[in-house]
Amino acid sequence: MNKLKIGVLGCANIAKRSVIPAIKSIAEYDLVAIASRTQEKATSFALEFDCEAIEGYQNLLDRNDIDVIYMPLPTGLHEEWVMKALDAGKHILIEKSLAMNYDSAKRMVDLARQKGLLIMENFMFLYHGQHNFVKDLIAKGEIGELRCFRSSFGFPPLNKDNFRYNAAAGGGALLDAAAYTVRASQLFLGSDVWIEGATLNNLDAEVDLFGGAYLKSESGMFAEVAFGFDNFYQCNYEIWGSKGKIIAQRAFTPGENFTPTITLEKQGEIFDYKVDAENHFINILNEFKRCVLQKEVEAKYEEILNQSRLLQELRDKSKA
């Protein structure tokens, strides 16, 4: 396989703004076609990105000249089209969150495992170098022993016609903003964490608009996360240690030309470190390509299942 031939199933804003330009910049990818439910929308995208326009999602999956599907559909549509894409023999890079609930995620992973195909959630922030910089500071003992992880991701209200306010489409802060903070908790605390307590608030909307959770691990480590669609903008995490703390100021959405600042605070001293700007969409696409070519899929399945388990626990605990 010289190049990964990729088709885009859906014409979401994130595809147009960030992911498709990243695909086009990587020589090992060949963007073949973009599908929409309407020919007009598909044609608009295809003309901009110099590829074929396909009307109808199934018509894209039926193509024999496509190896990979990038799927930026709302979460509520994921299971149907993931299962169809896997049956068609396609690897899948999919927008988060993968599933409406844990059982749905397990059905998708089970079929992917049976087919030997990769599913990977597009948590692009994990592949930005600022987090390795933070890990290096911790490894050097700059903040001593870890005591607490805190993370906040939220933003002011969106347009009311946004799918994130539609329950059937998989809307709500839990499957969107919370997913980042929960995933970041695992980056530093490991996968053996669980949700000890949680709250979700609707404010009379049909989806959860904001909330928070408390995560624990067997080692005694814990995380406090907060998220929402009705909040003052926050996009950060803080790691508190026995001798200091580290703050990532723009943890989840640094643009490709944005230079993140990592703040290290110790007794009487504050250091601000500038980290190189990176395009984390390109980085995750390169990781996806590596996993496909080297047939490393099992670790990604486990990441998906653990993330889906925690989001399910968060929802369940909020009702307890």
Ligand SMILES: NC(=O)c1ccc[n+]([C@@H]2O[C@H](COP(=O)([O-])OP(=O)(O)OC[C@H]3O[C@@H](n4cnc5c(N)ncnc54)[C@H](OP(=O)(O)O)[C@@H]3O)[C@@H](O)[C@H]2O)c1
Contents of the next structure:
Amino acid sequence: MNKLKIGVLGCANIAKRSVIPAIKSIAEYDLVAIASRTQEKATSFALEFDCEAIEGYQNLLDRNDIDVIYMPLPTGLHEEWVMKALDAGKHILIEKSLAMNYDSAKRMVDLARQKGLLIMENFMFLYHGQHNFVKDLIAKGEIGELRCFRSSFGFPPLNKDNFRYNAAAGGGALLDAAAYTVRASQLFLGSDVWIEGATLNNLDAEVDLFGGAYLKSESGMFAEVAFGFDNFYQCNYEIWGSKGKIIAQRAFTPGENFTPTITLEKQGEIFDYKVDAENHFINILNEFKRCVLQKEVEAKYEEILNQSRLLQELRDKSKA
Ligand SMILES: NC(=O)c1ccc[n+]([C@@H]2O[C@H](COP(=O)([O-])OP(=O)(O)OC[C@H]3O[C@@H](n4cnc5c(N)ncnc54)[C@H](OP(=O)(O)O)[C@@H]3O)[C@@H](O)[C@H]2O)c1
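Pass me the form predicted in complex with the named molecule as well; I've looked at the form predicted on its own already.
Whole complex next, starting from this chain.
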């Protein structure tokens, strides 16, 4: 099999910390180049990861020896650079959240569809085995019929120069922490859900800092999600059923050496299951590669559009 030749657009923390090391660990990927707005930054990343340094994102997109792009830019820059990358014929693994709003997501997906290119949001947590473990417990009837999904994802304040406090860059807790909880809700409620009520709070910032939402599904099951980055750290979900409850303690950010615990509570009994540690960044890169090679794009477009619709509804409901 030919290697997937990959280029990285932007010297982001998440790229350095997690995604580029994962790319380097997969034999079927060939990291060709990293682009930055500045030559200096590109050079320092390129030296660390043994690839070419490119100044300017467009110069990387113009390269014919690159098939796929990993794009860890702030959300506010996504539409411009996704459209340019698609025009250049590249498949894109993009950091969440893909879009500032639903219409923007639709424009990106429409062009990707027209070009037959993949766009996939980097919700790496979906590819950690702990969620399949939870699904297996549910399938075995351990908690009876599902009633409610609850999830919290939030962390303490960041440095004030972080793009997450900049509205034009796509900052705010909705497009960041909330995105995980809303995406996780769909794992257990399915995609046929809608936002019934929501709140977003800015305090004195130009972006939303924390909030919550109530989601409903056709099945009658519902979800309560809470999120923020002015919060005590939380990163979990629980599924409450007619006969028991399952808790995932570290639902979204288990490190590659972290052994997640899944807790099952039933009448008078509590079981703590240790699930295998995994690198979910490697897992999602493998899924991205599979989709590119098998030209399996439509399911990912649908996932993107449904997620963007829900985030849009959440923002709209918070104003109602
Ligand atoms: N999947 C995950 O686990 C995960 C975790 C954390 C973050 N993320 C997502 O990854 C993306 C990057 O997050 P991060 O925390 O790594 O951010 P970051 O370190 O601030 O990186 C963002 C990069 O975007 C480029 N950029 C271009 N224009 C910019 C602007 N106006 N302001 C700021 N940066 C600009 C910069 O690269 P150059 O200067 O090199 O051009 C910068 O290094 C976000 O979308 C975030 O939501 C995902």
